[in-house]
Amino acid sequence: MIGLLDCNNFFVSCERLFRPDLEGKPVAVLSSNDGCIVARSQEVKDLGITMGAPYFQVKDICDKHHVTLFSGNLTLYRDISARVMETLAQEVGKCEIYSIDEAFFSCAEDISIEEVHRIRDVIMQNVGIPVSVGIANTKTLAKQASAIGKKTGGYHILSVSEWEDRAKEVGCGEIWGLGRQTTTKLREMGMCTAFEFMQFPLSQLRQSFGVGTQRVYNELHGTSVFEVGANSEVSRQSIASTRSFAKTTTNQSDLESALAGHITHVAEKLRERKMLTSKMHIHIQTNRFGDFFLQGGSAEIVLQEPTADTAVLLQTALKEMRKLYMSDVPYKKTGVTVSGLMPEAYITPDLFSQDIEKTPKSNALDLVADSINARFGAGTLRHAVLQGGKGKSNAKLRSKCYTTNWGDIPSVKAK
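Coordinates for the sequence above, one chain, the form predicted on its own:
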């Protein structure tokens, strides 16, 4: 059996963790520049505010119903997520982190309701985050079980026979693994529900769709195709870091500093996962609604040797960015994506490298910097080009980093 643990309204739950007075009250989290709604408590959902709604469009509703707003605080959310996943791993053993608020895990065929309750209770006791748990034969069905569990007390064990009945009420668009284009094509072929999709002959499915759709088809029939651990964060295909500026800028040094911040972040993630990158994509973009929309640019960089060295990535990326930059063009966003990832253990030194003694593994300087930044806060030790982070943010409502910054630890005084 496969289980899926899903943190309930995760960003909101993280904020409520240090603001218990907000329990049961409407709470929403905004994007990094306070531009749109990215997380909602159930009370906010009940107000009709949709995910991704621009804040200016719902500001009056938020004011009228006294919605408490927070700017996104990914430093806090990532740390709380790590605590949840660590606690889960201690309880169930093998698990796979799927996203910041979800993880798959393996469990016994005869897992009991009491055991599921215990997992949820331990996470609430140790971390304080409410979670839902779905159990089924496959990952795809575990997703469905988790969705059911959120509406039925926080847990659900979904059998294949029960799923056959429920599939008639589930649209194809609600199935994990069926994308928008596939769902549209299925609808055009007369398949609107999961049940109708499951009745489609496999031989015809192979002629009309790719391997991915066939795997989902098998999973819906109870045959496990996606093993736990096969898609963990360590084996992900790429790592990205990007952010919009609070205000547009024409200053080249601002762009360089922002891009350097993103590169530093992804390089740290690579070293944390003991991975190397062989390809890097950088971009600088203008406001998509402005007169300079077509003046943005991007570059694909193939590295000579796979690396996670911050200095190497910075030198290469900034050189390409200076070719893309145009003066007097107001830029709104910059970012980087690294791909072609591989475990550093797979790499051997290049016989024809200029320095045979140098390996592509993370060097000692980076490891020391990572250690210092982990202890004293991100950016304590950084490259000179990184003047002030990843670009100024317009996040005026951001909460403190209660768990990662000594200065933000809440103090309690007894009277």
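Numbering follows the first chain given and starts at 1. Keep in mind that what you see is a predicted model, and the values were worked out from it rather than measured. Note that the rigid core is defined as the largest set of C-alphas that superpose within 1.5 Å between two forms. First, how it differs from the form predicted together with the DNA.
After superposition on the rigid core, displacement of the C-alpha of residue 269 between the two forms amounts to 2 Å or more.
Core-superposed comparison between the two forms: CA of residue 291 displaced by 2 Å or more.
Taking the rigid core as fixed, one finds a CA shift for residue 74 smaller than 2 Å between the two forms.
Just the form predicted on its own so far, so send over the form predicted together with the DNA.
For this one, just the chain is written down, with no partner chains and no other molecules.
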């Protein structure tokens, strides 16, 4: 059997952990620059505020119902997530971290409802985050099981026969792996519920849809296609860092500074994972809702030799960016994605490299900078192209880094 653990309203639950007074009250978390709603407490969901709604569109309703808002504090959420995952692993053994708030794990055929209940209790006691747990034959059905659990007390074991009954009440759009496009197409072909989808002849399915949809189909029929695997950070195919500006800019040095920040961040990640990149994709973009939205540009750079050297990546990227930049265009966003990743240890030095001694390892200067920044805070030591500070981020409602910054540790008074 496969289990899925899913943290309830995760970002909101993290904020409530340090603001217990907000329990039972409407709370929402905003994306970067306080742009969109990215997490909602049940009370906020009940107000009809949708996931991803632009904040300016729901501001009035938030004001009216005294919704407490937070700017996203990913540093905090990542740390709390790690604690949840660690606790889960202690309970169920190895698990696959699927996202910041979800993990799959394998469990015995005869797992009891008491055991499932216990997983929830331990996480609540050790970390303080409410979670839902679903158990079923396949990952896709485990998703359904946890969705049922969310409505019925926090946990559920979904048997094949129970699923057969319930499938008539589940819309195709509620199934993991069937998105908007596929759901629309299914509806046009007369299939609205999971049950109707499951009756469709397999042979025709493969023709009309891709293998992805076929896999979902098999999973719904109880045949496991997606294995519980080690989906660890180390096995990732790419690392990205991108961000919108609070306001658009036409200034080239603003763009350079921002892009340099992203490069620095990605290079640190590479070294942390002991990986090298062989391909770098950079982009500068305009507002996707504005008149200039086609004016952005991007470039794919194949590196001469794989590297995790900040200076090398900066130099290469900035050179390309200057080619993309056009004056008088209001830019809104920039970022970088590195791919073609390989373990540092696998590198074959370039025969024609100028400095063959240096090739296999990260630059010593970078490693020193990494350790200084780890100790005294990100950006303490940085390349000059990164202008001072963190830029003009619009995150007025950010909570403190309660668990990752010595200065932010909360104090508790007993009365």
